[in-house]
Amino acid sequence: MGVTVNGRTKTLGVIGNPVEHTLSPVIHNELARVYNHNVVYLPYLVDGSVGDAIRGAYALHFGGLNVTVPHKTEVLQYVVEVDEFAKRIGAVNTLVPAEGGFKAYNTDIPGLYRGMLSDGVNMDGEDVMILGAGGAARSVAMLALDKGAKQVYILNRTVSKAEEIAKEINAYAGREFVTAMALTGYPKLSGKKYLCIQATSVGLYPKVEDVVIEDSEFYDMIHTGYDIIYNPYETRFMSLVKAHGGRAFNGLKMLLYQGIIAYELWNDISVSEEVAQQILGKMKEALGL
């Protein structure tokens, strides 16, 4: 049953720039239909000024909305409340009604979390080595932290940035949790296996045959690869990990779920894995897949 709408349609949406291939609007779309929600969800360009969107959209009485790039951090300003969670990862993603305004959230690394999960794989006791020193591989370290991993290291080219991420993250921790080192500095690690996040856009279509290290060894210690990249489906970064006997999954189930668990705090329900996997399978129709 597709959704009628009338005058109380909830509307939902995603703000940001660009925002035209976003798959959300199939996530919410598809999770509308199948719990029978009154709900509409539809993309908006923001290529202005965001704290008039965020003011419009409350004073508009919409349900929710979704935050993307490159508006995360900028929108902190015109909420009224930030989780916890998301405080400490410094960007947002979900704002869901609150008195005054709106409570910022971040989705997405619980989303990364959840599908990890749905793959068999836990962080805790880990030892994670992350590729990149941005906003998402900060998230990931900080990720890691939460869900008890044993050490992490952040590899990059430029190490003074993934120093900082180290020193912050260390501080927060109160112990030498995280260790910055340069791309060439992965052999000392060698002696054990590694989870490993791909958190750079390296690789992203049209540039599908770039990675961020090519060096065949570095491959032979990762046990489970995850790259934030879903276009192409499997990256070069994934391919290498499967050579190598590793197992390697794509960013596309962490758009899932930080979609699945922003759809969960608009509407307060639980969404079943049934029916993100039946979601999954739509976004992979919407791919092409």
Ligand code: NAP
Second form
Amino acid sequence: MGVTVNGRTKTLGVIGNPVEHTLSPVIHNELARVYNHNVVYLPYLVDGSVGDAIRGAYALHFGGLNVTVPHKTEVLQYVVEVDEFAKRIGAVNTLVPAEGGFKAYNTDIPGLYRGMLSDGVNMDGEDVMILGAGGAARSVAMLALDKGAKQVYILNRTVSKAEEIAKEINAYAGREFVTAMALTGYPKLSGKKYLCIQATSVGLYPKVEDVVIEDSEFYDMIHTGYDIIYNPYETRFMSLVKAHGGRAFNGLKMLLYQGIIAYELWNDISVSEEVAQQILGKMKEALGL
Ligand code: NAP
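Given the form predicted on its own above, produce the structure of the same protein in the form predicted together with the named molecule.
Entire complex below, previous chain first.
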């Protein structure tokens, strides 16, 4: 049974541009149904003032908001408090009502980590390669530091962007934890097996045949490949990792757990792994899988 909307129903939602393809309503409305919470979650296109949208949602007593592309950094100006981890990441995706305004959190990165753990992948003691040097790659490098990875290599088309991230994280870590290199630089790293996180937008639907690195030798170096893309369900990167004997996972669980962690913050509950799997099933249904 779904939620019966009445005078006590709380509104949750996501702001972004575009928002029409978001899977978040599936995650949250299903969680509300499972826990019998009187909440509804809706998508809101914000193509004007982000500040007006945030102030309006607070004035309307929203129970919580998700923030997606392109507002994840700008929204920081319009909140009253930012969680410590989210401050380090520099981007937020979840707003929780607090005194006088919203408090901002980042649940994308804890979501990725919870997804990895549920797939039996840990960063502790790992040599990690990250493909890409955008917002997602930067956050993944920060997570790797937090979770005890041995070292991180960031490979990017624009090397200067990888260098910027390395400089910033190494200053924070107080050691040479991140090394920046070009996409062609991987032969220097041979002789070890890596956990590789694909954090570029290459391979995303509809360009499903694209992959950042084609070379066989590269895939021989990967014991586990994690693509943060989930559409297509199996990216070309994942197929190549598997073809070379590695394990490969997509980004659907990252999306699932970022939603679950947000819902936990808004409703002060802890979502069980069993319910998480149920929600994952609903997401796959929505994707036609
Ligand atoms: P971003 O900041 O725009 O960064 C994009 C990255 O992709 C850059 O490193 C860019 O390299 C690289 N790139 C783009 N086109 C390329 C090409 N043709 N050849 C080589 N490299 C190319 O994006 P982002 O926010 O980090 O997000 C990256 C991906 O993560 C997106 O596809 C997004 O859908 C996915 N994502 C998934 C989740 C989830 O919940 N599963 C959450 C967040 C993001 P340059 O620096 O050289 O331009």
